[in-house]
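Only one chain is given next, in structure tokens, and it is the form predicted on its own.
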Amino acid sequence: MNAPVRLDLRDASTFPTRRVEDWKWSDLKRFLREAPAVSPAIVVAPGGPFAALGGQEIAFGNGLTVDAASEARFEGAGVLRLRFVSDAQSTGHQASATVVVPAGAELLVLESYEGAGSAYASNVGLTFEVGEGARLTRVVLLEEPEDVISVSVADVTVAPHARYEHTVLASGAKLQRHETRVNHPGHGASVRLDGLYVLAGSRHADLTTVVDHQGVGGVTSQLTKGVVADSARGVFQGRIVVDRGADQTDARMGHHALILSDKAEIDAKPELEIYADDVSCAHGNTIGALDENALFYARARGVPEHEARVMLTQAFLGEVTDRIEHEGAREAAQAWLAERLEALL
């Protein structure tokens, strides 16, 4: 992958094309040739998809907080609901936020992208800093209209003996890209990067991650699963780099997906780049159709075909949501998955 693209909706020269290696399956310039007009300010009512889980809320409406700021900062523990709400027509907006978890603290970030309107472009830049011995769990829900462009890029810095975990739930858009880049120090730190995409119509979702192991004894576990139907397109790019001196790294990556239509497409690129000797690293990638034998056995036991398809697909994808340790967040993710699959199948 090339150096990270720093997208600025005010400057069309920053819009990547497919000539940029890690954007070759998500050609932004194809859909957005000129800088869009700035979206109008909107009022965001408190709530969102994770409202029942409580915590502090920071909400952006078309890129601005209630104080009309395009940037926000949070430092602390507990639960943070970070909401990016869009309601615009053929305009663009962007926002940025920094989240700091102090040493020894635990923070659950419930991050939601909530869209209404049409043909807007949204660009979000995030910075996460996880202190020594701290834990950050991040659950991300992307729910936006089919004809919009949505880009979110997070830079994560993890201290020794800290834990960073995320689960991304994506329903796609005209072009929806969620990118996470992690600086991994090793030295007892662990990272879990999970993702799930459920795509129908002509929706496009791109889940891209880069983890750079820089020290001894780091752990990374990654699992991404997806299902695409109609003419939808799913993109997975995962790269794990093990630098010189990052011995005893344990890094494992898996991507597995189902294609339910001849017109649907999945592009996957799992990568390991290893410069150290004493490591344990592996990656896997499978793409296929729903198991017809399993479907036959379910129907032979009296399960209607539609119900059997939903049941088998949910069992396949549910491994991702089951890995969310926080009970409330896990239940919210499972409910989202069930609703999405019912509509898809």
Contents of the next structure:
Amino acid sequence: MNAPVRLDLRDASTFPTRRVEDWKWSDLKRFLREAPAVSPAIVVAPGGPFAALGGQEIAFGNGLTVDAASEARFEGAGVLRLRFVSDAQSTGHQASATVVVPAGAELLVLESYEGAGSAYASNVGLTFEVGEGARLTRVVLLEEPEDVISVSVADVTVAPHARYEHTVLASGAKLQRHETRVNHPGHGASVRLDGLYVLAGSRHADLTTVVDHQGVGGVTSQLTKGVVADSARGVFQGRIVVDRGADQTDARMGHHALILSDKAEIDAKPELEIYADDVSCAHGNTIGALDENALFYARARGVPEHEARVMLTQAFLGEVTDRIEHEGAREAAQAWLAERLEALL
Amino acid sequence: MSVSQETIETVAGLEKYKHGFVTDIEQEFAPKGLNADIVRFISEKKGEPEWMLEWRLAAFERWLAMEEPTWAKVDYTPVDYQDLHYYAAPRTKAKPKSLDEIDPEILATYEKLGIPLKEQMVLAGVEGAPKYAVDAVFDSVSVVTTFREELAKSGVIFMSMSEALREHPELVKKYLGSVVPVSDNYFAALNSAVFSDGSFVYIPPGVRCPMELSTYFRINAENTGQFERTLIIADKGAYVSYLEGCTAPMRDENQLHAAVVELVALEDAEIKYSTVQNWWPGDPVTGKGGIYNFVTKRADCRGDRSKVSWTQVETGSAVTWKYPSCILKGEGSVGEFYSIAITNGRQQADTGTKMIHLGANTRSRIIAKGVSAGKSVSTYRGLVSAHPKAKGARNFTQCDSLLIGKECAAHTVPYVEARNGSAQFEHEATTTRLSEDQLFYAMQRGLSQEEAVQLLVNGFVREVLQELPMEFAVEAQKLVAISLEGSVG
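Since the structure above is the form predicted on its own, I would like to see how the form predicted together with its partner chain looks, so please show that one next.
Shown next: the complete complex, the earlier chain at its head.
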């Protein structure tokens, strides 16, 4: 097995090509041949898309915090708004952050990627540590210009009896990759990895996850849904690994997507890699068009076609946002979805 | 014979790999090693036309420039390509006119193989034997081809590749390498350069082949890689069912098998290709000595409404690397893949299929069942893709893995690429272990643990077994039982 790619924007030799299996459908080298110049520093006004939900804020502007550091660390509970703001022209920047949730604590991370400008490349590396019995909910919003490159990779370590849950909301970019690698200890810990992509134009979004079950009795539930229109491209790669001895693992993965155009593309690779026998693992993957029968039914009941399409698509995708337990975060995600769909359809 | 009696005998026969024997007949070898001269030697030995030699040499050149693939989840001692014989032909006095003239040792070999296909009866000319046409491949050169005349009556051409090169060079030239190009992959290039022999089938337009065609492969001589080349063409509206069964003698050294199978289905044609593979899987404890099976199988559904169906039962080989695929080019063409892969001991199987939807309204169906026991590894790896022109393409895929034991592994690696708005793809996969409840129930009814496992596994793979021709299904069912010997308790 290939070691995961560790992208460094300053070193072009770390840029993966499509010959790297895990980057097969997100050929970074095609769009970025050389290391870009470093983006200028910018000032970020506090707030962001999740401002209404309060909490503490850590904001990066073109890869730098207010203190001009390219790294940040947070340890605590409550609500954290982790913002990665880009405003650059054809330059590149990268940042990294570590978030620690102490044992027994509960933290909601509202992670936003806010972009302005054009053709920039952004690379974010994150580390999450969820302590024993702790709970981390992460809601990620990717809203960037159509012609930029944005890569974000998170390493998540979960302790026994802890919960890690994330929901990624992606609207794509020229190349947008959101990757999460979870070390799952089993022993009462549970992991939920959800994703949603709504892509138009020539946007590309790649949601990649790897969950490595290392101990007995781990639970993982995964649901990713998406819709692509125009000549957009959605990529889903999910890998569930069950190590030797990680018995009684229960892992479910689902990826379901709609293609609305003949030029759009969806690529999916739901993988299972199982080294223990007393497990129950399953994945399902469906790709297709909107159900014409359901559409016909709605229209026969007097719902105009456009409205019917929005309604059906929203119902289809809404299953993902409904799974967010935090009320405020759920409502923000639902509002984002409704807005995106209205623009798409 | 009662079922229990049969079970007892099957289990008794498990003691040793029953096909592990060696027939001693004189062999003619090419010197060890691989270079352009060996390629020329093979071509000359077989009296091939000049274009064929050129084709082989070109493939050899390509092969030299290629690297052995490493992406499969298999791990094996690398093959020393210079330490193999690339040609071994049994010495035959003259061209045999009847079965009596065949070396009795060869006939005895068939006898030892048991009668899974009733081929022996056919070979022995037993009255009332079912109509099977057998193209027996005995270490690289077809020794006898039966029923050719009867087939010829309906215009079916069924002969060894070397004969086809002599008698129907135009057909061979037209189709050879048209589905699997010489540079397709490392092993296909190697095969193209040094293939010894294989089967050639041509079914003329509108003909429904009057019998099931079958090839019996056997790897016999020590240190000879076997490079089969099979080409089946079903012309417009034709139908053929082809069976391939494999056994090999017990050997200490790893043997390489890199076959290429090409199927071409023209308009409204249908090809059904079934394989039961039971090669020596190597020592169950050390994994030493088994066969390496690196096969390229591909079907080209060229014509509209054509159909190709692959069914495979993979129980043998130390390492399997095999992806029978369908290129669905013709409008409304259909591809099917039914597979059972059973691994035990230290076996490794990386197998699956590719369904490439190019034409409109093409459909495909994949049912893959993997059973891993012992310390084995079984991987399903597949690709389903729909290109922009494949409007209305549909696929259904189901991969189920069953794990027996703490040290085995099962992987599922499906790739799905949808590139148009009307394609509809469904995929589902599960990995579980044998249900304790079901085992308990079966044992409570008086079955031993081994019998109960066999029963449940046979139920697990039933969907695929049903796709096999009847005679094969019976053999396959026994194979399933044999393969899992020693996996529980």
